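Next comes just one chain, in structure tokens: the form predicted alone.
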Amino acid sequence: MDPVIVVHGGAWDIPPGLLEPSILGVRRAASEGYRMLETGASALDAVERAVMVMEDDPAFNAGVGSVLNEGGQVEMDAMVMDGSSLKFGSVAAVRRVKNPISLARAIMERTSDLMFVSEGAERVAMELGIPLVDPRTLIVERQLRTWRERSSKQEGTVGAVAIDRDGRIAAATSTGGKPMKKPGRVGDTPLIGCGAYANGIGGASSTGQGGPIMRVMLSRLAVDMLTGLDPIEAARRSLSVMADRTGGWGGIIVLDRRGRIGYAHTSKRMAVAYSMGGEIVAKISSLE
């Protein structure tokens, strides 16, 4: 099986100043994830690494560069899922973990539980040897300025879906959430079937309005559609169902067990990149 990875940097009204950084960021994420797949790493390894690259990039609303809540604090959510075993790990409202996606994977693989939140998740991180950081190191000037302006304009999330040489599929998603959210608010990202989903048929990672995504379980909906549709049509159709049923907007990346990819968005723009056969394609998809 030829390995494939597809990543997104969020579906939202990406401003001009972030267009080039977003393209470069998703390109790096897809490139590093694919490099791992080429050397025989698992799909789980690849999606974790790709998301970590974007969590470390201040251009994205995840990890370093996350939006701030009402109190001026970072609170992050993430999940990862192994399509072969249907195992997943999830964290929500964490403030002191630089790479929430790595904690989510550690929870999946090294505990008997599936999801931890807030201070409980941070205690688990310490028990698992994942260092905590000063939450101030996750705040960037761009988001601090947005918080001072009391802006609630929504940003996107980051995510990745991959298939490895053995045909195993994995999906991962990470976010800083919604700007100016109330402390403790959790959106779609860490919820199975909502922020991400993977099984033997395919995988998906979602981005956009959390409430509507949760109400239709967007990622699971798109993967279920792969039984009769190709990934491009599954991405489009799932977003259409969400819009019709909830009025919500968003974006999604989809990959099937044949290694075919699809993506779609109803937001103004979405940063996306993918690699098949070693060629990296990175772009800002726009409805304009």
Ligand code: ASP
Second form
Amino acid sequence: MDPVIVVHGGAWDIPPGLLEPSILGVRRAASEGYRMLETGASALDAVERAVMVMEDDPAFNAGVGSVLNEGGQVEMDAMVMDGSSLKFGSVAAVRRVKNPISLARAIMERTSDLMFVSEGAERVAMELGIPLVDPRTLIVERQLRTWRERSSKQEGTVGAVAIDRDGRIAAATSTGGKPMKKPGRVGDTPLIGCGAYANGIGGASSTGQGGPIMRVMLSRLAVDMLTGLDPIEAARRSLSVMADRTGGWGGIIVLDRRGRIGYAHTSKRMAVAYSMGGEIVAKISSLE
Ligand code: ASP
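Instead of the form predicted alone shown above, give the structure for the form predicted together with the ligand, please.
Let us now look at the entire complex, which starts with that chain.
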């Protein structure tokens, strides 16, 4: 089958100065992931790559450019899931890992456990040969300013879902979490079925308010809806269930086993990019 990838750069009130960098960033992420899929790479490789591109891009709240916690530190959460085996790996509250998504994948493939947190996760990274970085190298000026202003206005998260030539589906999500969060706070992103989910039917990656996403297990909810709905409807309905039941807002990308994609958000904006007939479409979806 023709491979497909869809990525998001977070559901939030993206300010004017970040609109262009966000479009460029999601385009680059989708392009790199798609190029890999075209040359026969697995969906897992493609989503990891796409998320790494956005973790390395200071325009996004993941990896370099992550928001800072109360104490002025970066603490990141990430998760990757392989729909064909239902295996996943995740990390929470890591401070010294440049690409948390790659550590999540290494945990999935090279340990007998599924999730590690904080210093324990960093120790596992070292054991797996993933170098630790000085956490200050992940801090960017924009986030320092936000921290000095004590602003807790939420920023997005990044994520990707793909299907490869063999019909295998994978999903990945990575985030710096909520600005001004208490040290040790963990959001929805690294929790299975919440920040991401994938199986043989489809895959999803979520962003937005962590608490509400966890309470309805948003990604799993959307994937379950694919048994009766197309991905666009599943994306919309899952967010409306979340709004009705919890009052929470967010965004989601969804892909089904036929390679159809959907996305929706109840935040003001969300940066998305996807492959369509070999071309990459990148845009800021806006409710205005
Ligand atoms: N869901 C993320 C969290 O709560 C943040 C976001 O996507 O905006 O950590």
